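As structure tokens, one chain now follows by itself in the form predicted alone.
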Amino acid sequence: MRVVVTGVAGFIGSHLSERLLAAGHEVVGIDCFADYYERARKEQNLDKSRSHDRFHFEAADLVDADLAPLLDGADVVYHLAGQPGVRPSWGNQFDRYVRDNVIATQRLLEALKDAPIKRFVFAGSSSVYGDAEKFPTKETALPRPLSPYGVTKLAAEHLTNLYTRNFGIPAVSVRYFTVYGPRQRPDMAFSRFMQAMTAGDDIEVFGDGEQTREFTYVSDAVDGTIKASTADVVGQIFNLGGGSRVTVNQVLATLEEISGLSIRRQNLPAAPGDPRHTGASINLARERLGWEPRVSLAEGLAKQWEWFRATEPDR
């Protein structure tokens, strides 16, 4: 099967590509190497995929590129490309989020209107929920994003649904809840924590550390994404969460146990756009996708720490 992965050089996209190649598929990977973080990291993310003769890489910006030849013959399109990050989405960066999350998605959907694809999988975000009224939060909860980033992810998700209803694109959306693991972006919390620990610096914690998050290991997120491409679930939305939520302080305590290092904390004011709590109801994914998260937080943190220590000297 021929599949397309946008954002293939990113954290989740590179893991997804490797899983698809291991399953015997032909993968067309698209990425424009946006400068959100070092290009060298993204190039390294692609090392394993590039070793396969069934992997074809295309350097292209979804907003500007001629997409038809890149999508030609695709059976499944996984759309993971986008501008990440809650905190930078305020102020004069917002136009970039609109461009890379909303306009890029609309252009991709336009290019697929008449294509005979079997499935389009949109990578959404738990940020669309904002401060949800109930936990664990179901997919039917009213989206109320707290950040410009969340607004653009919700807009792209709505666009995906519109193209399903009006043009029959067989789309499914998955909402990721704080994915972590090897290759996690350097701006994300666990990466920042590990970098500070090894440097002997204070770990910056926004707020009191008692905010809770649903953390999802990357292999579980990839598994749910692939299952969404094969199950009979066109037009639906699924939460992909790790199965439990913990406080940031509990994460830091676990990291101390794993690393054997003492952690110094610097508590900063809570950041605008960060919800106090997130928590996923994953019953729908269990029932309709046959999906279950398998990696515990302690196990996943240990794997990320091992990867970080192995690669950190190269940074």
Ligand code: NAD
Given for the second form:
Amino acid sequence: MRVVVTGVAGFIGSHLSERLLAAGHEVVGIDCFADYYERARKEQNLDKSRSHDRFHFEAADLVDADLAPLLDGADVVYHLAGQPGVRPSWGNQFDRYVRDNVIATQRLLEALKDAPIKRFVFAGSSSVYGDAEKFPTKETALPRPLSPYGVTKLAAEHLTNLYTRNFGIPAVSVRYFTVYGPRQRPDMAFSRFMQAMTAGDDIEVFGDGEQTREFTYVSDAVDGTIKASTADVVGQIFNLGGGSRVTVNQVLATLEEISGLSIRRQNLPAAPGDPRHTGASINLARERLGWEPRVSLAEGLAKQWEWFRATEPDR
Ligand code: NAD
Ligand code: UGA
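Show the other one: the form predicted in complex with this ligand, since we just had the form predicted alone.
Full assembly next; the chain just shown is listed first.
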């Protein structure tokens, strides 16, 4: 099959691309190297995919590129390109969230209106729930984002849904819950913690550290994304969460055990936009996608630590 992965140079997109190449597909990867973090990291993320001759890379921006030739012949489109990050989405930065999450998604869907694709998978976010009323949170909960980022991810998810209803684009959305593992973005918690630990700096904890997250290992997120492209589930939305909820303080204790280093922490005020808790009901994904997260936090964190140490000289 010929598949398109947008955001292919990013954290999750690069892992997805490798998995699709290993499964024998032809992958067209699209990315514009948005400057949210260093291009060099994204180039490294692409190294393994680029070593396959079934991989074609297009350095293109979804908002202003001529998309038709890039999408020509595609069977499946995985749309992961976007502007991530909850906490920086305030103020002037909001423009880029609207641009890369809402406008980019609309342009892509427009370009696919008449294309004979079999599936479109949208990378949604747990941030659409905001401070949810119930845990674990089901997909049917009323979305009430708490951050500008969450609003743009919800808007893009709605756009995806309405192009299905109006034009029959066979789309599915997956809502990732805080993904981690090798190549995690440098702005995310585990990356920042590991960076501070190795530099001998204090770890900055936003709030009291008792907030919980449903952390999801990247290979599990990739599995669920691929399953969403084949199961008979057009028009549906699925939570993809790691299977348990832990506090940031528990993460730090696990990280001390794994690294053998002792952590110094500094508690800062809680960040605006950060939900106090996230927690996924994953029953729907279990039942309809036949998906199950497999990697525990201790195992996944150890793998990220190992990767972090091994790639330190490149940083
Ligand atoms: P990332 O920043 O590493 O990857 C996103 C990629 O998209 C980047 O390489 C960027 O250059 C590219 N991009 C951005 N705007 C683009 C545009 N207009 N045209 C072409 N390329 C563009 O982020 P990630 O953590 O891998 O996240 C991937 C997707 O998953 C995002 O849509 C994000 O909102 C979503 N998501 C991520 C998480 C997580 O925990 N990492 C959780 C929920 C949802
Ligand atoms: C992550 C991604 O960054 C978003 O792009 C994504 O959409 C979201 O998951 C999601 O699930 O939808 P977040 O949960 O904030 O967002 O992920 P982390 O940056 O890993 O933060 C996890 C927790 O650690 C948060 O409670 C945050 O406040 C805390 N944290 C983070 C700190 O205490 N200190 C830090 O330096 C960084």
